[in-house]
Every structure is written in C-alpha cells, then in structure tokens.
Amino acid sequence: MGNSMRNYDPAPDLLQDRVIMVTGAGDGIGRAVARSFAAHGATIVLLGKSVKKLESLYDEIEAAGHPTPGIYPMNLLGANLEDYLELAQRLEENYGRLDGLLHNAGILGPRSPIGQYDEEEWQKVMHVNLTSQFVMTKACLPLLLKSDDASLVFTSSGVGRKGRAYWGAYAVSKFATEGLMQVLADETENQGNLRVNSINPGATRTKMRAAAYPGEDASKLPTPEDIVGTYLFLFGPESRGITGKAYDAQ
C-alpha cells in the first residue's frame, strides 16, 4: 500500500490500440486521465452524466489528433441492471473487448457524524460509490477477460484506508471499494490477463475536494494533470502481473 508512480515517464505510445473506459470523465481527475490516456494512444470511452462536458472533452481529444473517443452518457444514481447490460453490449458491438476500466465516478455526500447521518443520503453514496461499480464491473468482466492485457482500477481515498470523523458513507464506501478490489484481484489472479488495483488520488484541485475543504487554499494543491503518472503506469503494459495492490497517486 502507498506505492506512487507520480513521476512515471511513459512511452508516447504506451496505450496504443487499447480501449479504456473512464467513468466520471466529464470533470476533474477523470477528465485529466482520459485526456492523458488518449494522448498516449488509447481509444477512450467517456462515461459521465453530463453530455455537454463529455462532448467538450470529445472535441478536445479530436482536435489534438488522438484516437476518436466514444461517449456514453449515464447517471449512476438512476441506472439499473438493464442499463449496465446494455452498456456492455454496446461496448462489445463497437470494440469487441475492454483493455481497461477506471472507476473514477463518485459522490461525496454530507459531512456529518454517523449519529446524524441521513439514511437516504447514505444509500445514495453507497449506491454510486460501491454498488454501481460492482454491477458495472460484473457486466463488463467478460469484455475485460477478452483482452490480452486488461487493467481494472478502483478509486479509493485516504479516508477509505483510515477512517476519519464526519466522513460517513463516503469513507465507508471507499473501505468497501478496497474490499471489492481485493476480492476480485484474488479471484482473477490466476487468469493472468486481468489485474485489479486501487488508486487513492490524494488531495487534488477538484470540485469534490473544494466541497470537502471549503477553507483550503486550492492553489497549493496539485492539479489532476499533475497526478496522472500512476494511472498511466497501471493501465500500461509495465504493470502487467501487479494485482490486488493499493496505490497512492501522490
């Protein structure tokens, strides 16, 4: 735990011919990582809830001359099993496989003590940060196993490795995410062509961070673009065989 590849120096064509889906691709870390993956040769499937944000990222990637991405608008809060099966079917039809899946989408929920935590908000956070990722992973697992070299990465948090007061369902969902990663890594370890790991992005200049720490001076934090090294390492061929590990992006 705690490995970081922040200073990783990838080959320009590191992700050439790889098909990688990034959730929460419209903003923040997801957007920066998707852009970086495309710049290193990957065909990116941009999944997020805002069509407008996904389209602007699509235009950026196209204008830079990178492989044409796919766009898949989806709100994880309202999606059901049929939606995930349809997603997997569309990916199968368009690409035939998945070489990578980054579970980056997540919500913060309220910051309040457990004794006062709203049950509905709890369910929402657990649904988006955990249950939806389980169902999407289950639907996409056959596509990942069709790849010669697939990487599945979950997004964790410092409060998903050591609990902290008032982080409520967010912290608990991230602990559970680490558990899901470990179970799946153990189950697929002998298949050789799929690795499953987690990344804790750390304190980064994002909207979620600003909501959690409104008094903080954001200009002192690294930008999402500053932390893409660990993501590139885990989705590229040099991390082959590394599975079940918890990484820090910083």
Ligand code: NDP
Contents of the next structure:
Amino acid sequence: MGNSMRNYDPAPDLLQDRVIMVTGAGDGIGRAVARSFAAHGATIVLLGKSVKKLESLYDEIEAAGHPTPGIYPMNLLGANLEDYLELAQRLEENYGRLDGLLHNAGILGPRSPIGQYDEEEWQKVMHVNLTSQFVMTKACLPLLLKSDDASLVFTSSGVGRKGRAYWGAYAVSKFATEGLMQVLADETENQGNLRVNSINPGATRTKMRAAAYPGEDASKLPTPEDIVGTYLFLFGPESRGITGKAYDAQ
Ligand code: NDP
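Switching from the form predicted alone: structure of the form predicted together with the named molecule?
Okay, now the whole complex, with that chain kicking things off.
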C-alpha cells in the first residue's frame, strides 16, 4: 500500500493500440481517465449508465482526434451474467481481445450506522460496487487473457483499507474489492500476461465526493484530471509484471 504514481510522466503514445474498457466512464474520475487514456492512444470502450454522458464524451474524444471509442450503455444494478457474456461477445467481435479493464463505476449508498442501515440499500451497494465487478470480470477474463499485456484495475477507497463509522456497505464493498483483486492476482500470477491491482483515488472533486461531504469546499480538492497518473502507469507497458498491489492515486 501507499504506492502512488501521481507524478508519472507518460509517453504521448503510451497506450497506442490498446483496447481498454472503463466502467462509469460518463462522469467523475472515470470520465477524466477515459479521456486521458484516449489522448494517449488507446481505443476506449465507454461503459456507463447515462447514454447522454457517454455520447458527450464520445464526441469530445472524436473532436480531439483520438482513436474512435466504443459506447456500451449498461446499468450494473440490473445486469446479470447473460448481459456480461453478451458484452464480452461484442468486444470479441469488435476487437478480438481486451488489453485493459478499469472497474471504476460505484455508488455511495446511505451514510448511516450499521444498526440503522437499510438492507435493500446494502444489497444495491454490494451489487454495483462488488458483485457486478466479479461477474463482468468472469465474462471478460478470456478476452483479457488473449492480450499480450493486459491490466485489470479495481477501484478502492480509503474506507476500503480502514473501516470508518457510517460508511456501511460502501466501505465493506471496497474491502471486498481489495480481496477480489488479491485472489485474482494470485490465481493469474503464473498465467503470464495479466496483472491485477487496485487504486484508491483519494479525495477527488466529483459528485460522489460532494454527496459524501456536502459542507466541504470542493475547490481545495484535486480534480479527476489531477490524479490520472497512477491509472496511466497501471494500464501502460511500464507496469508489466506488477500484480496484487494496492495503489493510491494521490
Ligand atoms: P461519480 O459519482 O462522479 O461517478 C460514478 C460513475 O459510476 C458515473 O459515471 C456513474 O454513471 C457510474 N455508475 C454508478 N452507478 C452505476 C450503475 N448502476 N451502472 C453503471 N454505471 C454506474 O463518482 P467518482 O468519479 O467520484 O467515483 C469513481 C470511483 O472512485 C468509484 O468507485 C468511487 O467509489 C471511487 N472513489 C472516489 C473518491 C472520490 O473522492 N471521488 C474517493 C475514493 C474512491 P452515471 O453518471 O451514468 O450514473
């Protein structure tokens, strides 16, 4: 833990010819990371809930002259294995492989003590933040293993490494995400080309952060654009061989 590549200085063509899928690409950190990946030469599959947000990012990437991205609208809350297998099939048809998958989409859920935590909300948070990532990974694993140099990254949180009062299912889902990352890293360690790591973005100026800390002066926080360095490092060739590690983006 405690690794950060915030000041990473990537080559302009770092991600040339890589196909990378980013979940929750329409807003916040996912949007900034997807844009930066495209600017460094990657073909990005933009997956998210709001089609409008994905389309506006698609237009931005096209207008900037970066590789044409793909759009895949999907609500992780309702999706099941069949939906993920269809996604994997589409990726296979279009690209033949996957060089990277960033599990970034997430929801905060209620901020409430465990004694009062609503069970349905608990299930929703665990589903979006953890179970959907397991099933998507399961469906996409064969495509990742087809790549010569693939990177799988899960998104954690400070409360996924040390529990804190009132963070409920969000904190628990992030701890479990670290567990899933470690299990997968161990399982794939000798399979050659796939590395599996996690990133804790740290306090970042997004809608989720504003919802968690309504009274905070957001102008003092780093923007999503400020923290892309660690993401670029983990999806580029220089992180080859690094697996099972928990990173901090700040
Ligand atoms: P935002 O709320 O700004 O963005 C979350 C993204 O996830 C949105 O694009 C949203 O899509 C997508 N998403 C949410 N629910 C679903 C769903 N059911 N199906 C598909 N997509 C969904 O959050 P951040 O950018 O702040 O957070 C990104 C990641 O970083 C999260 O995993 C979060 O837990 C983590 N994180 C953030 C920190 C911060 O300070 N910002 C600190 C620590 C961790 P749409 O907009 O279409 O709803």
